[in-house]
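Below, in structure tokens: the form predicted alone, a single chain.
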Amino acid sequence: MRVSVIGANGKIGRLIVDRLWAVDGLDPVAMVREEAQAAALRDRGVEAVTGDLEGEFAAALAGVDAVVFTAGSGAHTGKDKTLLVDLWGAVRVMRHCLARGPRRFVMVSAMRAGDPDAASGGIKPYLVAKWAADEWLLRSGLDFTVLRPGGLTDEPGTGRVEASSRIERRGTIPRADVAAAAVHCLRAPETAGKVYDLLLGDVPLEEALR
């Protein structure tokens, strides 16, 4: 399975690429914005292409079997980039998938994206953009899974999570466990059509996502 990783130079994206590269039968196609980033990945033997969610990105989707979307405008950009990347960039990728394939689509979203009105302050525009992108995906007809992790940390992954359609408590989760969940979903047909809130927990990841 060739898997396009949109946002492959992000913190979660890099972990996803590494995990895909380590699994037999899963081959990452890493989409990054800069040629220097792509060259560094190619030096490791990873297939990499340059693309821009505000411009051209079709090369990243050519001949792939699935997409993991983990791109974001970043915490230091304005609301305009949140709109153009986190929302409209995601929709553009989904529209391309509908027109030309692939059909399998794993979205790395954010906890509370299901109810942006429950948030306030600077994070709310981000959650609204994630809500709209998620809703577009849910209604698209693509073979989707949406992962909505809580607060992200750089702690080592534990392989144990709490996963549910809605988790009321606040919490955190290592980025490594989010990456592991995304890769697992690609190989687990039972996760298709599901939306998961995701936190650090006590249940083995594969069992929690069953």
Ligand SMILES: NC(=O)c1ccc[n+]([C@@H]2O[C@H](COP(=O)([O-])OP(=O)(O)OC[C@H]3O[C@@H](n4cnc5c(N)ncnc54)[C@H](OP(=O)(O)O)[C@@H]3O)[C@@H](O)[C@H]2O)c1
Contents of the next structure:
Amino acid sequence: MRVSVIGANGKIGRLIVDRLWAVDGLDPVAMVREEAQAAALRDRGVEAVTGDLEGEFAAALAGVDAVVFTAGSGAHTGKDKTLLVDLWGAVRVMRHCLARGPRRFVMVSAMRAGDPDAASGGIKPYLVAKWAADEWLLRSGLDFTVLRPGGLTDEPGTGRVEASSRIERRGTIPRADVAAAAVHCLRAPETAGKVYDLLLGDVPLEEALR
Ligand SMILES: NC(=O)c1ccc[n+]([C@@H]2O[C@H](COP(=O)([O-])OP(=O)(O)OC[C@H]3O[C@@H](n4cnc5c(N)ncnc54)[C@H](OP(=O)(O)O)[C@@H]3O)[C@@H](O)[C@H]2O)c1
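Switching conditions: you have the form predicted alone, so give me the form predicted together with the ligand.
Up next: the whole complex, starting with the chain shown before.
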């Protein structure tokens, strides 16, 4: 299975590419914004293409069987980029998938995106953008899984999470566990059509996502 990773130079994206690379039968196609980043990946034997969610990205989706979308405009850009990347960039990729494939789509969203009104302050526009992108995906007819992790850390992965359609408590999760969950979903058909809040927990990931 060839898997397009949108946001492959990001912290989670890199972990997903490495994980796909390590799993038999899953081949990453890493989409990055800079040619130098693509060249560095190719030097390691990873298929890589350049693309920009605000511009052209079709090469990243050519001939792939699934997409993992883990791009985001980040905390250091303005709300314009939240709109243009986290929301509109995601919608543009989904539209492309509907028109030309692939059908399988794993979205790395964010916890609390299911209910932006429950949040206040500066985070709310971000959560609204994530909510709208997720909602678009849920109604698209694509074969989706939405992962909504809590606060991300760079701690080592544990392989143990708490996952359910809605988790009320606040918490964190290592990026490595989010990456492992995204890759697992690609090989676990029972995760299709599901939306998961995701936190560090004590249940083995495969079991928690069942
Ligand atoms: N921070 C948190 O606690 C938290 C919690 C829950 C969910 N999330 C979400 O989790 C996702 C991944 O997180 P992360 O830590 O891996 O983020 P990250 O390291 O900031 O990675 C985001 C990636 O998106 C790429 N990107 C930005 N604009 C783009 C564009 N126009 N076209 C193509 N790619 C673009 C960036 O490219 P460059 O490398 O070129 O800049 C970067 O590689 C994000 O969507 C984030 O919103 C974050």
